[in-house]
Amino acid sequence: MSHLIIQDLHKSFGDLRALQGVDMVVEKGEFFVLLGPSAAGKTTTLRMVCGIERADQGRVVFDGEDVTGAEVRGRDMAMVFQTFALYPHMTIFDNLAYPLRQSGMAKADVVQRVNEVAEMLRLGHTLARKPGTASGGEQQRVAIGRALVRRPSLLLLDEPLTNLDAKLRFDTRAEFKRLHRELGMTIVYATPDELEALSMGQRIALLRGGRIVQTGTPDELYTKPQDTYVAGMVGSPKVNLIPAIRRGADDAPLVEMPFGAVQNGPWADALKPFPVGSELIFGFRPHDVAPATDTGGDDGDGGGTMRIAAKVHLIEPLGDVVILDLTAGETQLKMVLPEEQAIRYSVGDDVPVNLRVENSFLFARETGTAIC
């Protein structure tokens, strides 16, 4: 069942066009993520969903009702802001109780509801303190608790982990997933961090310049990006994108790159109508490159792998995995290896590698759109 429907949403601030026709559907009970860089339109979208901003054009439908022009108070939604927005002169108990008191709830019910939320968020030991004495993670949980205490149907989270350190971000991501699982609440979560998006979102809408360029599950965005922007935004380390040219016969196209040519990828049939000489971009994930073995072959004429002669340019240890920056002639590319395998390589070493062609992408260079 669709819980939230956004149709053709537009918003401008003077000459700045913040949203340019946003369309999305969020299902009931879904953890939905808006992913995009700064100024992509994430916050503006959330603010219009909850009624803080008014749309210039378009509709917001919530629980089957058009709420585009409805007041904030009547939307049964709650929003958690990036800056927490806690009242510093109030205790944490009073911060949590504030929206309930504003609604006229009886004192006994307020106490019961606040204690329930505090226990859920592991804040019971902080209730008598002021927010300024709490840690960053505790302040974040208070902000979430103040939103949850009203038991809204929809929770909007605007880059809620930006002000936390790396350890707290990791812990709070797990906390969000636990809360979503336990409450079954519909959550729309805005973030510029692709790791947050991929680890928490059941579906992700990728925003660029006020437009949604692709919506899908984390796996769909990773394995079937619709353009180079999506391919570059999703996945860590970044996808390898190599300039290429369409060569070969009309019915047997080749993709020529500076370090060799390949054919029979998943894009082969779609490439046939493109004229010889068309400018392309060939893409592949660092995880789809591996050191060549004696049994691994160079099958640029067709098959599962392509052999590339490379040299180690830089080694980036990341704990249990290592990123190897390679050069193939004048072309730079990345490969990811387990630490125990990467330890045998040093900067300057020659390392022939095999690329899994069946997992590669192909894009038109002029538009960046996928050829598939």
Given for the second form:
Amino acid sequence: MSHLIIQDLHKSFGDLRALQGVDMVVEKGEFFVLLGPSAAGKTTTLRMVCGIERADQGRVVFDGEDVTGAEVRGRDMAMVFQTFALYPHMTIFDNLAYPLRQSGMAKADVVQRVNEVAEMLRLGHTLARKPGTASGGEQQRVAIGRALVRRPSLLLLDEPLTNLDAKLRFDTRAEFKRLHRELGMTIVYATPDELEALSMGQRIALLRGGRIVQTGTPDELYTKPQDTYVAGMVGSPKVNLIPAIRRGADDAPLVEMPFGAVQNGPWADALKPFPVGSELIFGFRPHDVAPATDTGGDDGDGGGTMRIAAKVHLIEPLGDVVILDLTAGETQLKMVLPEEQAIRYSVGDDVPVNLRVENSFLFARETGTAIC
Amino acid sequence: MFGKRKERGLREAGWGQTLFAGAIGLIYFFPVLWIIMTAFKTRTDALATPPKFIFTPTLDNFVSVFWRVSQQGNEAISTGFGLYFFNSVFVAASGVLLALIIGTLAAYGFSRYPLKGNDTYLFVILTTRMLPPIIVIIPIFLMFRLTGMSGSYYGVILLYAAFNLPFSIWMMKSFFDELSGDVEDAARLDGSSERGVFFRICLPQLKAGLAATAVFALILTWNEFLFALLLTGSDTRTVPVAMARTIGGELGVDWGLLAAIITLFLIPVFGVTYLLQNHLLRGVTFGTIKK
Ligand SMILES: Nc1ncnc2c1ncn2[C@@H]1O[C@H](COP(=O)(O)OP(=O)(O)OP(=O)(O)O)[C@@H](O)[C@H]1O
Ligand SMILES: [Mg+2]
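Could you output the structure for the form predicted together with the partner chain, given that the previous block was the form predicted on its own?
Below is the whole assembly, all chains and molecules, this chain first.
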């Protein structure tokens, strides 16, 4: 059964249309990520799910029950607020105990539960203090702990890792995954960070300007982006997007770019109806570009790869991989190589590269939507 | 250069600065100090020219606040000031408390559940305080006569509550506005009732604001003269009114007595302000300092 269904959710703040028809379905026990840039409407969506914001239009169905206009209290869900929203006048212990006490849990059980959570989040030493005296990272962990402590069946997380340092972020990420596995909670996780989304989400909904652009598994978003925005948002380093023109015969389309033409991509059939001269955008991942030197001339087997004559323009080492910024004529493109391969190149070198056409994307330039 | 400035800013004040600040403080405090000194002077010392700074203190003035000698000269008769002090405390405390309770509830409503035209309502509430009291006193006096509230405790208490309400609402509303709405939403999600949100989440965060509002309202009420003069009776008379009645008579103004009354009258306000001063400072600067 679907645990959470959101249908056609609209919300305006005065003239500002924050949500313009959000639809999503979250399955029971799923780790669902709401990915979107700042002001996309992530927080607004989560607030409507828990009922603290009223929808202008649309429905929220939780556990098979329409909760659109229902009371906030008593929902079997907890939220980690982006602003933490800790109770400033209570000690951290009381903050963590608050949801349990509200549910009328026995004193001894409260103490035990709070201590468990505090230990897990390494908050033991802070329990007697007020949140105002805790560090940003500690405050964030208190917020997380307060949401986890009553083991809700749905956990809403609004950018819960932003204030943690790298190591703690890594640990907490693993902790969320473990909790998700062990407690079987459904998690809706809002983040602007694409890496976080790809590494944690079982499914991702990409939100932009109050609309969901695409929903799918990380793999689907990566390999079948529905438009240039998704292609650009998912994947690092960023996808290469090259302006192109449709050429060739009606039933044998050709995509012409400044540095050459390609055909027979996965988009070839869908491109046929487009008139010759249509403006397109050709996209490919930096991971799908490789130096052509070793393979020599054996790329003649029918359009599997495309040869591009490029020059190294810039080298960005990123630890074990290196991004090479290349220029092919006037056009810039990126290639990712393992470090041991990349050390062979220096700025200004000529590098013939092969592009794997089978993994490429094609978009209509005007609308940005995928042709496939 | 920047570093030096910062260092200067952090340094403790030197002796010169301390003396200077002390001198300014003394100038402000001098009238109060003079009154307190006068309270301990005999009639001749009080009227002496040039004014006396060194004198033998006496408690006579304080005794005569409460008792005077009877015409026969052998009995001590109560002046009624014990009652007047009680009245002042009782009326001011009740009026302020009532204003604080109603004001806080109203402010929460205005802040969290704004009506259509919220600002207009708030403005209208404030307009009642824009007129000088002398203008509204006559209709109020007549209303009190008509309803029989003249001279009763509850009449003055209600009036003082009404008198403090606009200010309490405005002040408390600004404090509520400063609170993070997310915190309240979190409490609701954590299972709190609306009542719990107000009493357990909002109010405890506003202790400082409540204290500040209470002290300001208390000072205004404590010193209020005009309404008290016209609306209290002999049993419910407050100290400012009773004090005014000691002026005049065949002996002229008894400065020592008056100073003694004022000195006693200052003690409760001093006390309350002192007790709440930490809260008070936080209340006044509320929101200007990021927590
Ligand atoms: N209470 C409000 N009043 C007015 N505008 C609001 C309110 N809440 C949100 N908005 C607006 O709605 C839009 C969506 O906001 P939202 O907080 O949902 O974004 P977000 O995706 O969470 O962004 P971020 O990553 O920065 O937190 C923004 O343009 C924001 O300014
Ligand atoms: Mg947000």
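Positions refer to the first chain, counted from 1. We call the rigid core the largest set of C-alpha positions that still match within 1.5 Å between the two forms. Since the model is a prediction, treat every value here as computed from it, not as a measurement.
Superposing C-alpha atoms between these two forms reveals a rigid-body rotation of the smaller part against the larger of 18 degrees. Comparison between these two forms places the CA of Arg129 5.2 angstrom away from its other position, after core fitting. Relative to the superposed core, Val142 has its Cα moved 2.5 Å between these two forms.
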